[in-house]
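Given as structure tokens, the chain that follows is alone and in the form predicted on its own.
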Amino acid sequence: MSTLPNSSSPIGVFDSGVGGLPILQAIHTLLPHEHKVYLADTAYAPYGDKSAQDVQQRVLAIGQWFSAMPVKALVVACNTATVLAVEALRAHSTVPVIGVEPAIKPAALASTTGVVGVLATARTAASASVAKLVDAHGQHVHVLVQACPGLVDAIERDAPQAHIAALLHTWLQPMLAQGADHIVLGCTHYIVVRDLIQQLVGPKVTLVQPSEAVARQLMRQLAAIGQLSNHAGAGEVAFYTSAPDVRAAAGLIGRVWGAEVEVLGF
């Protein structure tokens, strides 16, 4: 007999590795006394270079390892895991699902140039959600989208700096050129490197990314189904990868968390 999550069980979160930690970070600081477990499934990384129905299959598998918990509620923390696979997942699950889409909205409300890039993967960047959002927001402004292959890759392997900021600049440059003044980023691993997009764009360019936002709609949906946690503590934060070398990516993980942390094999 399964068991049912209450209010005191945690809050599942995955990303096809690191990318989803800042999401994670802003869950964390909104809800410190939830409970929380981070999957990073840096295995099948990254996902933006495989084909709908893989991501499908693996999303939905995720989805039934956080089920077996049980969580109580379940965070896409990826853009292209959203846009390819968090209907599915929703159609499945029995708690809340919350996904992940490119902050188009605010950007284009935001912007006073009339000009706003967005950087994705290319399944994003090609995905009809990003066009629907471009087609729903983008009436008054001039939306650049860039697809960013090898991007992801890079973050997870942990590539020096300069091998990344000199990919980054190759699709920054032509957006400064035509204007932009807000920047989203669409997938949330370049979240990660955010400290070295905004130097590369420089102060006067705005990065927008969702984390906040998703921490909130995720507050939202807890309360509106009374799953708030009522522990009085700090909540406990445990962490998976699928990764082969654990230790390795334990490594990588606590850098981008801030911290040193324990983590297990998926």
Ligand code: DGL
Given for the second form:
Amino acid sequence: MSTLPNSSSPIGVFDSGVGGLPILQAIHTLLPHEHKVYLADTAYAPYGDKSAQDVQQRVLAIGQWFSAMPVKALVVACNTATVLAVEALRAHSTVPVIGVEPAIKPAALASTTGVVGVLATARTAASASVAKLVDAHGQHVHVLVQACPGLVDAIERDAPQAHIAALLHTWLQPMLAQGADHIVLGCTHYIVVRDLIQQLVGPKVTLVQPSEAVARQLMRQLAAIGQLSNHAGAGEVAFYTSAPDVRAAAGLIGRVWGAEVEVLGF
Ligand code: DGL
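Alt. form predicted together with the named molecule, vs. the form predicted on its own above:
Below is the entire complex, every chain and molecule, led by the chain shown above.
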């Protein structure tokens, strides 16, 4: 029998790999006293290549692992897992589940050229959730949704910057040619390469990403159920990966996180 979470329990955060780390960073900055557990589901990356059913099953198994810990909230730091599986996960969960969807609304509201680009995985780009967001917030702007096959894989392989830049260039150039002034990073992995994307689009284009908004949403939900920690010291952050080669995965996790970290096998 698993114990019930309390305000001292950790917050669970997961992604198919290193993509959720910028979200974890934003959570750590906003809620520094909270304990956190991060799972990079590297063995299953990229989720975008799997069937919806496979991703749902995997996400539910991950949810069970976190609830046995137990965590007091779960952040799905992956757009693809959110659009494919967050409802199923919520239905099985007794703690708040916070997902992440492409930030089309703020980008559409802020655009002055009336053209907004969205970079996402093929599954997210083709999802009903994105179609709904475009319908709801794209009446007065032209929203260019672009699937980026191979980009998550290149980031997980730690491919040379020039290779990643060449991939990005082919998707960004048409958006810029059409006058996009805001580009939504609709996959958390793309936040990892945001400096490179900013270099490619130039300083006049604003990149829109959800990390801080997700952290604030998590804080609101924990506050609403009286589960914010009253721990005074620094929160601990534990890292796990499902990668068969834990050491190699730990190297990439540490580089993206910005410090060497101990990573355990899932
Ligand atoms: N970081 C995930 C996202 O936000 C990548 C999905 C994948 O593994 O394909 O969509």
